[in-house]
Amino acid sequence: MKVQSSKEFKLQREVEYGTPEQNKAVKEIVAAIKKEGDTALLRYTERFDGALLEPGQLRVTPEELQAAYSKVEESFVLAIRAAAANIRAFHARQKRNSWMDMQPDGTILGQIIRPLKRVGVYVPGGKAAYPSSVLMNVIPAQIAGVPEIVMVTPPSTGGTEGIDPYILVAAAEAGVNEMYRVGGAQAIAALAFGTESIAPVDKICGPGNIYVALAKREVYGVVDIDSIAGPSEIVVLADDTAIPSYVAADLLSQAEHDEMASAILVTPSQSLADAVAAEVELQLQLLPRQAIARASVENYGAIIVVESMEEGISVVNRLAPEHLEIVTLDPMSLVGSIENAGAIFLGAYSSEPVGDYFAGPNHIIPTNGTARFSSPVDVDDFIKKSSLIYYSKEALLRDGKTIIELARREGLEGHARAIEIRLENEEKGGDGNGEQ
């Protein structure tokens, strides 16, 4: 990794909107699914996944979910259960309730919180199969009270029903009972518009490749989506108390995700910077995904040497990273200065994978600098709110002229008259029906 000063470092972040060819292909797929339903869905599944399916084979059966347990290690099942318990406990604290405020004049103001009715969860397959993402999407939706959670994931290339058994077990442990073997842009379109086999949803969440991301962007407005996620990012803010091998390992833990992933160290210590650069090169040799990680650190990685920790914090806030590790003598003292970060990990033993898999907070976190204005997935992502207003006669008589004033200043006479007619009726001693 290149060691450079903060003055030399240039932040170059590009939001991935795909090539014109990719966008055209996604628009065609979405339009075909909307028009043809299952016919197009099966056609694209055969073309892109090599799976020749009949309509009745789209849905994963309960027997398949149970059979997957024989294909995974018992240690994995135990690990998934432990992680699920932590994730459930953390997100349970986020749940909010409806409320009402009754005022002395009889007016009632409040907010009604309801879960979304039906949510679609996309889970990647193939080389990017992430069972942990099943838990991170499904569990918050369950805690929110979503009654229908449907999962889609692509079948294995060349297979009619092959799905990664670890994904199936994670889905079963999370309590998913509706799952389909479809992927790509065609799966997103099916969730948004519905087909003969798949009922439409209210929201789509979950990571995917560029075609999935573009399809989510295409259907947004018909349904809600979580985000248009970019490549993974990590920034480590460290001083000379940090252990170079730990820092290097954490940087590479994100670099191995994707050739476009970003791994950056920010430090006022030149000696740490040099030691981490050497450690990254040593540890790269040991990674099975060495080619991916090397491309990431060479093209999107950096070691930035700053003049002070205050300058380092400024750099971090400008980067607004998805993951931020603070590995300093007293990391807690710096938390209040961090304005922009998706998830913050404190201390030498809070390695980013602790949050990815096990601690409990969600690992679906804003990328591409969007931590400036957005947050990790949580229970609120799966609810909707309705405002409740019950205005008493006393309150309307008191506030009516003020409301009329505001309405007429906006040129909306109908609004003003809707209030005025009630005031006039009350002045005449009316019975509420406009009659005396």
The other form holds:
2 protein chains.
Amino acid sequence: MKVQSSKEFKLQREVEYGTPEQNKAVKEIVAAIKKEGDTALLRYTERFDGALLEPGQLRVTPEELQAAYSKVEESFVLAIRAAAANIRAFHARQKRNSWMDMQPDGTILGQIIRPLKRVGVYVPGGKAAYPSSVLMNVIPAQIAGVPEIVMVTPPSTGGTEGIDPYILVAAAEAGVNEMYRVGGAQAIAALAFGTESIAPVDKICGPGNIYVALAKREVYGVVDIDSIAGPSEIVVLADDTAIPSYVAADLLSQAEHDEMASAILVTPSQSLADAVAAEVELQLQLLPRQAIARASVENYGAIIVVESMEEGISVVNRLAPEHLEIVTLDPMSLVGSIENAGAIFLGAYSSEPVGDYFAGPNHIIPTNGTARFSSPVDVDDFIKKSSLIYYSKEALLRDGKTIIELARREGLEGHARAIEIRLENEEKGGDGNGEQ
Amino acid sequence: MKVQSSKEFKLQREVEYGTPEQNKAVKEIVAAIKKEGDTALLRYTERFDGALLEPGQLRVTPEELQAAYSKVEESFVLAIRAAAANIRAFHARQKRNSWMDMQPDGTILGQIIRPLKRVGVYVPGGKAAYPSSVLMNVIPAQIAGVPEIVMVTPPSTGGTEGIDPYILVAAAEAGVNEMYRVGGAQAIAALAFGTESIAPVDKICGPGNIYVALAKREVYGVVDIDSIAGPSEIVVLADDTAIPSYVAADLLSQAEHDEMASAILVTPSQSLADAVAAEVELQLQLLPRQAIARASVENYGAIIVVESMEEGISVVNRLAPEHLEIVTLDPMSLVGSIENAGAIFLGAYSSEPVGDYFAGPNHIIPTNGTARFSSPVDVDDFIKKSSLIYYSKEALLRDGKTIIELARREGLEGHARAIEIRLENEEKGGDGNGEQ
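Having gone through the form predicted alone, I am curious about the other one (the form predicted in complex with a further copy of the same chain); can you provide its structure?
Let's see the whole complex now, leading with the same chain.
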């Protein structure tokens, strides 16, 4: 792992927008689902997932769910329940109430907060099917009060009728109401436009391959989507009190995700930098996913030696990492100076995987420097707000002329007259109908 | 204005994605600004706005601002201040605090809420320059605590050195820190990537023409953007206690915005339907923007006669309008059944322009049915959240094995080992460095 100064270091960031062919394929799939519904959905499911299904077989049955429970270890169910309880407790703190502000003149202004009605969660197939991500996408929606939470996942991952039983159990424990064995761009289009078998949703979230990502972009506006996640990132900001083997292990826990994942140590301590570099090499050799982790470390990893903690903090704020670990004896004292980081882990025991799986905060966190302006997934992502305006007659008579002046200034005479016609009529004593 | 049943009625919605030529032009402009900075910015400003400027002339000076105040009526300044005070009071109710949850074992979990650091507000030139929109974009950012709020607007609208003095005054009253006389796609690119004269921002908001909208899409990801607004919409849900002339005036106040604006009355009362149709025709003939309003009413307007209020409510929820007026004797009793509406106006005196200019809630509201899943602009649009995880040694020793099981289940051995190495080391009594 390269040890370098902050001047030498330059972060490489890449965002996938897909090839023209991939974009064309996705547009065709989305259009076909919109036009043909189930017919196209089943056709693509056979073509891409090799599963020949009847419409009636798209939805996962209660019996299949029961079967899934019998296939997983009880310790897994208990672990998922413990994690889900922590995630619920944390996200429950984010819930907000509608409010109203009632004024003496009878005017009422307010903000109504409601859950989305129906949300679709995409779960990738194969090795990328992570039960923990099911919890992290579903539980915030459930806490927000979303009554209908739908999961789609491709039927090509072995296990229960083509779906990984661990995914089914995690979804059931998280509170998914409906599960369908469909995946890819066709599943995203089905959620957006609806088919005979799958009712349309208001928002689609969850990770997926490039086709899924392009399909989400394609249907955005018809439904809401979550942000497209980039490769995982971790930055560890540590001084010489950090334990090199812990730091190295945490860097590698992100590096093993993806060749494009980025694991970076920022430290004023040359000795820590050298020790971590050695530890990374040592631990890499024992890692099953060594090839992936090594590629990540070599292409996107770095150990940056800075002049001071202050410089280290400014490097962190420039990187705006998805995950930040601060490993010093008094890490809390540095939090106030961290402007940009999706999730901040403090001290020697807050290893990043603690947050990935268990502590409670969401593990879906802005990547690629977008922590500058965006936030981890939370309850706010599954609500909508409506403004409420109940203006009293007294208030309108008081403020009407000001409103008319502002409207005329903008050349919107129709706006001015909507107020004026009321003022004139009420000065004539009104015709009674207006009285509230 | 057509009177029809809810069965006959079908809402037409259109979203502009621009022509291939427009998309190509915007990509070129954005790339040139990114590469050449001010040089390209000044070149496009001369080409598109006919303004030949030096870099030093891009920023509006305090003297120009002072001159703008001398050009506007005092009554306008007072009106803007009164509106701004109401908008501030409403949005101040939306502000939230960071929170922490401290557990007996020493674990601390929390959510840190911070304002964005720098926000750019686009203000269109010409007739589309609305002082009220300046307030509605700037004040929520200011209440959120954004320290740097930048306004850009094209120098082609007459008035102070090419900028409408009413816009400059509104921006100053709202709390803009920097103002630049640039517009179009080139201004959006300058805000996203920065130039020698304009530092880059974290988020860009505000309405604009198709080139501005396409440029915002193009830079999305480098910065955050607000949603692209469609044509304005109003739905009035009224019974026979409504005053036809008021309803007609409110419908026309939206219709005059844009030929594609949509103004719809939904009512169980045939008599109200007929009376409003007649009033609309009457008032149309007196409207300066008659041509626009008439096109809107004829192409996108409707008077829908429903069987009952219940059916009316379901029509409203299907339309998910930007603005909804409920004009009955007890409108508050219907609010609970309205699932989808950006802003809800209640009773005979809550004419939609009251919300456009003065009451306090934001007038930037989801259009095109997106109220199903999105919300009016508010303070939340200008903050970012970071999760905080400070896991204690005790908690890690307690939960470590569960975390390891979940990580191994997902095949992420590196995640498991990051926890395991700590458990093993601590069982050996640690080496001291880990102690917090």
